[in-house]
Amino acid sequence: MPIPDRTDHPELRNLAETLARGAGTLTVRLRAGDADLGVGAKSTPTDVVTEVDRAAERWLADELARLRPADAVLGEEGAERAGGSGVRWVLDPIDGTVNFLYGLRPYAVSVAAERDGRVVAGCVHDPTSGETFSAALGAGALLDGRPLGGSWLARTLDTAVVGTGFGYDAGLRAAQGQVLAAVLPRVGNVRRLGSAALDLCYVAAGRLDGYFEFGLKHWDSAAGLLVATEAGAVVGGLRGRPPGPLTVAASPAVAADLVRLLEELGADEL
């Protein structure tokens, strides 16, 4: 698909940049606060939902609100505003909401930018190491305005570090296990960070070779996917599809090899 010939891609880039930043201090001062976390459930019990969470994509909102008044937003916590701009932003305001309850690292603020219907540009902001991953359409990813890009270690799937995740469901997660079960004796090792949005940033900085979920929304991996993109990482679904149900990035060097595990095993059909 040919690049859109538009010149704002850096500045809804930098904007985004701005605007997860931004939301990401606010989550680690209410963090650090005395105030009630107020942890609530969503799908499952184990989907868990803090004031925080809606408080950070409160402020993202009345930000956008603000500062692109004729935008429309999608948050994952149920912002969402129609708009007559045609740029849309997608909102994780935590990516990896059981490592913020939990004092883990990391997490994640995502913001995204679409055009159209198409992500052109994207911030994933990281509040516990203060790492930002950027990228706009056809102009490359960056951390912390560096480029990003083509740094991988692996050469072969059996060499690879891979990323996953699992869903809150458990018969869902059950199924994912036997699937990551038969992955592993095929890969060099596995991580779970967390945080899909992440997961995807660190493919495009190469500290992951590869990277699978299943079920992942778009909230999650819009930035991330576009960052992965950027930096020169192939991103896909299975069977010739684009991302969802499964999602996958990973390295040129294991991309394929990869891609026909997770088809053999079904991975995309739980």
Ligand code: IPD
The other form holds:
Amino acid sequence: MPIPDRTDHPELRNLAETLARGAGTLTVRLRAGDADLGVGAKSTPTDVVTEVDRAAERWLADELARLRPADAVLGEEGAERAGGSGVRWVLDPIDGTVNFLYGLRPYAVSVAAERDGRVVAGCVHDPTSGETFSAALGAGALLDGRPLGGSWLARTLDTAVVGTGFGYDAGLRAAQGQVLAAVLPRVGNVRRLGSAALDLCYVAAGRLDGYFEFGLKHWDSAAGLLVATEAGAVVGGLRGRPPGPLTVAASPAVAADLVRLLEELGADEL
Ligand code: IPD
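Here we have the form predicted alone; I need the corresponding form predicted together with the named molecule.
The complete assembly is shown below, putting the previous chain first.
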């Protein structure tokens, strides 16, 4: 698809960075306070949400209403606003809520900007490390302002370190476990970080050679997929499809073999 003839992608990326860092600071402040985290459940008892997720999303939506009132907004925790500008912001205030709740690292704030339905800018900020991954369509990927990409270690799938994640439904996790059991002996090793947005950015940074997960939501992956793509990773689904229901991102050296293996296993048919 040709890149639209617009030049505001870096400007949208810069705003995504400011917003993600601001929301990240808020999550750290609220986590450090004595306040009850106000834990609730969503799709299943293990699909948790905290008052901090909600407060961070409210802050993001309020900032966008102030700074870009004509833009639309879609957020994981229910923020939704229509707009007439052609730009929509896709927000995940805390990607990795289980990590956040348990005091584990990492977790991330993910902010993406779409123009006419296509993600053109995004930022994934990890408040636990202070790292900020970002990208603008056609302008490359950045880690803390420095260009990112091309630094993968593995040359073959059997030495590749591959990330993955699991859903919140026990039946889905059982099926994901079967796929994983078959993948494990075919790759170098496997990691489960707990934040899909950061898994994708870690592929961009060469910290993972590949990543796959079934059933991601748009807000989990919108910014991270752009970061991975702009860093030169191969991104997609199985059988020539775009990402979903299985999302795969991998280095050019291992992507084709990882995709073939996941196709053989029917990893998109869980
Ligand atoms: C989750 C995380 C996790 C992934 C799950 C996602 P959330 O997002 O990204 O790593 O395995 O599929 O739902 O619920 O923490 O925003």
